[in-house]
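A single chain comes next, written as structure tokens; it is the form predicted on its own.
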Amino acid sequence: MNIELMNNSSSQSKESLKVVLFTKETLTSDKNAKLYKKAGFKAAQDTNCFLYEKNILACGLEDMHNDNVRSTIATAIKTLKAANYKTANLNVQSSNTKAIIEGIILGGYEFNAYKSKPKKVKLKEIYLLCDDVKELKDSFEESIIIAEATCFTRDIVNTTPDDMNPPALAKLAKKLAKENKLECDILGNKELKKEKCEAMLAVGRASRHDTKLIHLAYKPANPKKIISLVGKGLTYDSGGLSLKPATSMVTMKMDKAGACAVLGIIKVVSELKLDIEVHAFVGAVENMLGGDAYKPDDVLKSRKGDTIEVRNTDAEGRLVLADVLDYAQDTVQSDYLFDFATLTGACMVALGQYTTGVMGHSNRLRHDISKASSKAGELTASLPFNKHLKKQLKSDIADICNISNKPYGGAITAGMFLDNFIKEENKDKWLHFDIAGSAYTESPWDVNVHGGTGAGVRFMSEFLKNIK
């Protein structure tokens, strides 16, 4: 559907549907107080109300709270695919633009890619009315551009592991690389392996696909920052030789949302133009059994030199993470690096699936994150790192084990697997995003419908822009 700013006075069809957000308090005043009484509407957040002889769409909310608009505006634009109008119309205003286009775009999102019959429906223009389009410009675009790089990242996440292997992902980046106009680099198995990528190639080694670091550059002229993204792009995860329970495994397309979400955070940067240089890395890998996988009990060589004991083939996202943080920060100097990966149902068991993990050593950076997220509607939360669970991650016969030794604070353990790869100048320019549980779902939740969520582009692209 196609979403247009105008002006209050332009004319509008009068079979045109008019969507009204109301609180408690509005409610009572408005002209047709007694119809929605009688037909039991009492404004309660998410909730509807169609009056059809009218042409109205009442859609209640706590009150004007930015996440209270998003949220009922993607309840209401489920409504208005379900019914019979071609065009609808909201006004807006310069506080809730955002708002109300990530709850459009969000919110009406599906995916179809495998329907042989996708429902067809007959909703295609929504209009969203103001006082002055000059003035709300800009936020419209911008909103558009997120929304859009979210839904892009769903899309990649959704995919199934067969069409969105190692080589395919590597392909689909040199496929934006070309409509974004970014430098593109991909290393293949023979090129990772001159590079002393050994824990990643061992993660790779038993499938039948090439395994892919893949590095895309957004370099605009006299940028005032560096940033690097890493992300983590496993495109289907089996759990190798510590094999997953089935149950488990039904999802593993969604362990490759890191890797979508550093995609879709450069395709923002890039349409928005922002003068910042930006460098996105991902290790796109397949974890398969064979008679080649790599085993509990083998011993690795990082990258950086350190060697590592597998205990279990299932924790392989933190050892492709090893390898790319490395070649990452000895490609680029950058002022800030950044991993996302759906790195650990531990982080689920301590956050709840809702909520992205939030790990590195800068408070101050920590701090700037949480209000970018807040702002952006995601949530995020800051997992501490302390000397007693580094203890855990002791290994006898190696510099280090890919899983600590007790059952306990999992999602930081891995996290501090991770820093023993952050070069010691990097330390407070690096942070660790796990999102293992705000990356997917199977149950709809605010914004989010099933599938990929594209977790981690709205918050870090708010970082981006507003960054100094």
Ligand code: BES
Second form
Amino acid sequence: MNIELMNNSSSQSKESLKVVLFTKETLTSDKNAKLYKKAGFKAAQDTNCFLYEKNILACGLEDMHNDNVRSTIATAIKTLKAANYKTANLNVQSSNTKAIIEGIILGGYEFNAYKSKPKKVKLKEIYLLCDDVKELKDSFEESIIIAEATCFTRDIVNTTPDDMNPPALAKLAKKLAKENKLECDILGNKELKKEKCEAMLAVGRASRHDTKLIHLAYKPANPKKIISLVGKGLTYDSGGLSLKPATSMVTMKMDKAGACAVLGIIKVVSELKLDIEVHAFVGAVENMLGGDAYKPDDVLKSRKGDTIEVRNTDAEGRLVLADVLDYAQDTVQSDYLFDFATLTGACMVALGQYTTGVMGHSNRLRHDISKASSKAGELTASLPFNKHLKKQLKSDIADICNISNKPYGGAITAGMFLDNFIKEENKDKWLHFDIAGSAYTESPWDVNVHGGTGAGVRFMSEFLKNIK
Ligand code: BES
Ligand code: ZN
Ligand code: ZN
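To complete the pair, please output the form predicted in complex with this ligand; the form predicted on its own was given just before.
Below is the whole assembly, all chains and molecules, this chain first.
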């Protein structure tokens, strides 16, 4: 599907179906109000109505807020596809171009890689009509880059664990590096042993695949700031010997969504040619079970040197991140350090499945992220650390335990476990994003369809775009 920005006056698009947005108020004053009434269309949010005689698809929304525009366009695009339209046109303004493009690209996304006979999509061309193409061109192109990178992230998340194992993820990262002129360094089992990444290696030990630490870098000439991104890349999380129940294991190919987000973000930054240096660090590991599996009762020595008592092999993401965060901090002195991870089911209990949990020490940074995510149309919420919860990670036999000794506050205790591996000088530069709920869905919501959502890509792109 191609999206084209055109002047209102251009005749090329005139014959195609017109997609029009209506609130309750604008509907009553429309010249076709009677026809809509007859059709039972009341402009409720995310509802559509064809007026075939006028060649119009009407889309309802509560008000003209971009969150509502994005969402109703996502519904409209599915209707257009189902009705086999080949083209459509739609008026845009500078204020809503981004929301409309995201509605079209993200709402129209399909993942058909495993369908032997995927349905052919007839919808080929969408014309966005505006008063001044020149004025909108930059934001049009930028929005397409961000939306397509979000789909790139979704594609990787949706790929099966057998196809997207740690070496395959490393290969994909290498390809991205080549296409987008990024530096690329990949550490395998041998190099990771040299680096003393024993916690990370323990998690991957029962897998038939090598564990990989992937480091991509985008380095413009005079960067304003340096940013390190770290992603949890569990290409499959069976739980290990602390095996997940059968129903919880389904969807655990999504446990690499943090890694996929980080790859999507560096793709955006390099394609927008932002004036910042960005490093993406990915811990690509498969958590399996077998004769060589790491065990509850093991004590692991992390790269940092702290020992970790393992009491649950399903709390593996934090073990991987402990080593990758430590490696990232030793490799690059950055101004910001962000990690993305599908870390805890507890985050979903706390915030629901639509919201990314944000943790860290800097109120200022959390505030800036909150602003960026509101603007980008992603939901985030802060989960506060406290010293009482920190005590729950104490171990009687090692420096720290990989699970909390109490059943509450699991998203925060996981975040505080990571905090243990953040160097003093980086405390205020770091934020942890728990995307366990927001990264994957089995039922559509907002611009998301079944599968990976690309959580993190849009709000982090918005934040990075505004760095001064
Ligand atoms: N990958 C899971 C977290 C997760 C759960 C992500 C559901 C998405 C959906 C993580 O590795 C995990 O298993 N965490 C455990 C931690 C517990 C053992 C302390 C959890 O959340 O149950
Ligand atoms: Zn787990
Ligand atoms: Zn996991």
